[in-house]
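First, one chain by itself: the form predicted alone, in structure tokens.
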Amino acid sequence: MVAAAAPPAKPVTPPRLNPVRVPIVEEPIEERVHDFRPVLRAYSKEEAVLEAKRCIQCRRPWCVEACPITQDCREYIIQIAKGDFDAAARVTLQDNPLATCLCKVCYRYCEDACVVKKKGVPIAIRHLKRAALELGNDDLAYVPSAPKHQRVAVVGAGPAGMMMAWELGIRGYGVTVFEQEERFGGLMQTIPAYRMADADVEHDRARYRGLDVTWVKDDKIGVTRPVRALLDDGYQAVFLSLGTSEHRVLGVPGEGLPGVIPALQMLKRFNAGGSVTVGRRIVVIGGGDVAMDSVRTALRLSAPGAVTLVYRRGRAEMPADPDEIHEAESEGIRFLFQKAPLRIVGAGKVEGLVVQAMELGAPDAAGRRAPVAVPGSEETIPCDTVIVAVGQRTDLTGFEGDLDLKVTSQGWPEGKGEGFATGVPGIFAAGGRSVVYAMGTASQAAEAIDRFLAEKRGETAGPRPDSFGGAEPFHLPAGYTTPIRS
């Protein structure tokens, strides 16, 4: 007797679109601003089951090809509209070595790319991603391939620094992190504690037990001996992650008044359980995440002082997170756009700063719309306090001139060439905009150190193992086409 045909399959139906968002719940305001609580609490099981079930899983994985790092969010959202949180906890850290850190502080490119904001609120992926490590087992560790017997040198231990470290590691090859500073992290390490905590780091590098990775604090490559005198150390390949720890300067007259402060020292110091003294009536300039960060800290510091933002674009030109922005507003800082510093006066002490009005007029060369002043229009903004936050740029000293080091726009140095390739071969150099896509130059120019060194040895480069000791290779998911960031 012949069996029956089986009935063709069914077509799988997508979820019908929601655009209604499960609310991500905030700290109260009269509470928060007090102290360093996180500002957003998490979703317990059933808020992220509910809202991973909003996914409509898009046949293209736009979300994925907007994430700098090709992170798979839409399988990590599938294990957790499942209720599967260990499964979405260990598809999240099998692509993203700083997970912990980036479910915090990520600026979600994978949530505008969600087609679900064309209707409504698009899916909340970063949040998600912080309910699969918060609720499933995270305690994991890298497992590495088999030895290269190939060391490689990592100055810096930013975002891309550690990312790099990664990379390398669980291909097998030997890694020596060098960190100027007594803590690593790079500047993760100045976000403040409503944000990221400062343990979030050590969390996500302790799943860096198993690889062959040695980290080194206090040395400052370049004071201490060259760069090149790492190649000459037996190192097959270095990577320079400098990133931008000095701060960039108003130069204007009064900066060096006392209760001028540098934000990145405000900052730095800070987070470290370092003593930060702040007047009653504060003053930020600057308008990126890093005046946001140090609004928001000032405001904690002084409570209950008054803090102004001053910034000479207006809203929509500021680099900041919206969400950033809009936190800030409701915890009662005074935004005051369209206004550029001229100078700080004072008898021995701040006591205000001089602005005057921009009007915004053609685009620069970046496409921003350049301010200009207008005459006539100075006014003084009473303050015992200026935070300066007007941009950082990276400490090059030490570095060679051969290197031919590209600084971009933003501070941080990279080489010219393919992968990042300096003009010293076998020195690479990259960072990036924020903690994401210095991870995703990382990625590639890990692309790049890969193939030199398995042409050293004669061979030819894979494709990045899995960082658990799988069989399978990484590779992009089903649907992914090309990447939709520049």
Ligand SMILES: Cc1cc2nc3c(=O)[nH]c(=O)nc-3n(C[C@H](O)[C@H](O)[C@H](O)COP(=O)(O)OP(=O)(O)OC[C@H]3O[C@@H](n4cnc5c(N)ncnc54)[C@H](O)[C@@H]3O)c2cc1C
Second form
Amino acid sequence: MVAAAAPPAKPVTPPRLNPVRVPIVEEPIEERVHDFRPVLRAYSKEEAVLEAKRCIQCRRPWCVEACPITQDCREYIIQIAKGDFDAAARVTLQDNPLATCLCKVCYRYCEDACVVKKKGVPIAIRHLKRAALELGNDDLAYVPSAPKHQRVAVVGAGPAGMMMAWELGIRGYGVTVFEQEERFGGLMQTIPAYRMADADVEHDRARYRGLDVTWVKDDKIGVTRPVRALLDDGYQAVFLSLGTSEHRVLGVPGEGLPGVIPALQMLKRFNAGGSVTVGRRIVVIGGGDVAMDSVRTALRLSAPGAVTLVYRRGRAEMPADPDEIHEAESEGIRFLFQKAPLRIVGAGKVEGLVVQAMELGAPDAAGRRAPVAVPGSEETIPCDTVIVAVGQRTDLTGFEGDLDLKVTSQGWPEGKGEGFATGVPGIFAAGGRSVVYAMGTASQAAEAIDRFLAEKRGETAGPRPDSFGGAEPFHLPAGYTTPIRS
Ligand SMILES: Cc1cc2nc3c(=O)[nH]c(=O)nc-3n(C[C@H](O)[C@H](O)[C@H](O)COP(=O)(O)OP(=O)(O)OC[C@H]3O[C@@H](n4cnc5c(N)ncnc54)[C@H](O)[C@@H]3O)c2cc1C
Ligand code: SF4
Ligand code: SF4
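Since the structure above is the form predicted alone, I would like to see how the form predicted together with the ligand looks, so please show that one next.
Full assembly next; the chain just shown is listed first.
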């Protein structure tokens, strides 16, 4: 852990708490449901400055402590409040190589921790990040430290792999990123265009141009060659960020009928420009963010169709982002809570989904109330399409053996050792449940890989260098005490 700097100077704006957020304008519902235009409009300069001035610039930056990559959001907000958008963009990008993506899709752990939330609506930290990048100069290129003459292989170009390439690239290592798909970005490539544009990943990736990073696509490690062969090929360490590229199945009768579509497959294919056919009466099964993206994508593809979400627990238990739930509901999605799918029925194609009512029992170890079936409560929901969004799983083909990987409860493979080290020296594995969380795990693993490689050189690893080539290495913002884990 890097020491924090001295406490901040006097705030540039008076610390008077205003609980009311400058509204984030949404596209009109009746227009946006017919296409994939971005739903949220960006702040204007004036709106961004007004919103930034609501920040009371806490001496202890709770927002930064809650961010898995310790993005110095307090500082970019200060720069926006001063009207200096170029400085705000630079501060943002300095520690956040996927900022163009995150300013649209981050789950905003920072806003949950913002003190203003205690009295009203937290500062729009994510939306201000977008203002910094869109209103300031974000066409910057990262600068590597002196070359280390050691090369690392990264397997998987999702957020964790991209973060690792940046962490090692700015430290002066050579990195080769192997991706099995044709496009980089991992699961971010399944996020619909009304939330994040396809070009956003490429926009972020362009800032890597000064680093010694080679990007290889269509290469599935474990199939094209065993992972250990990378070490034999001269890579001095390997980082596995395999993510969860496979969909989970429901496991009910009728799942093989034409008209049943795995959510991940639909979102990926449509985003890549492929054709997806849905009917007019669509049921989506699930309660997470993938289910939210599925109902809203299905609505846009079927317009003027009817889309129903079926979830086996209640609204309070839904793991999806509350903003996504609100946006889906306001677009006209019907929510059916406490219904579990029993079977999909139809003669040669989907004609209905049979569900059973659920009561919520006692909370489980994680505090979530377990659904319990109500006998004799079966009903059939007529539909022509069923989209299954009940989770993803990892594909470990070719990674079995002595790596000794742990698969987390949400399906991500990771190393069990310090800094996510696996059972094989020099091979590390991490990633995780949100874009910024996955990046945070990669940062931790990068420190461990840096130590591992420095030891091989007979040196001691130093702090992360400034990513734009400045003399000051990375340090935690003033007043930072402990990370807030969410
Ligand atoms: C529809 C959807 C919407 C989401 N919305 C949000 C959101 O709004 N905000 C948010 O923060 N998170 C969201 N998430 C979650 C987020 O995308 C993931 O948590 C994040 O992408 C995980 O990053 P990762 O790098 O660990 O894994 P992944 O993103 O899964 O990346 C892993 C990469 O490794 C590649 N790979 C796997 N095996 C191999 C191999 N053998 N050889 C080569 N390459 C391989 C895969 O093709 C993939 O590109 C969403 C996820 C989905 C599916
Ligand atoms: S990356 Fe996400 S959690 Fe971190 S400051 Fe930005 S919006 Fe907040
Ligand atoms: S916690 Fe909220 S009010 Fe405090 S510095 Fe961060 S954004 Fe500003």
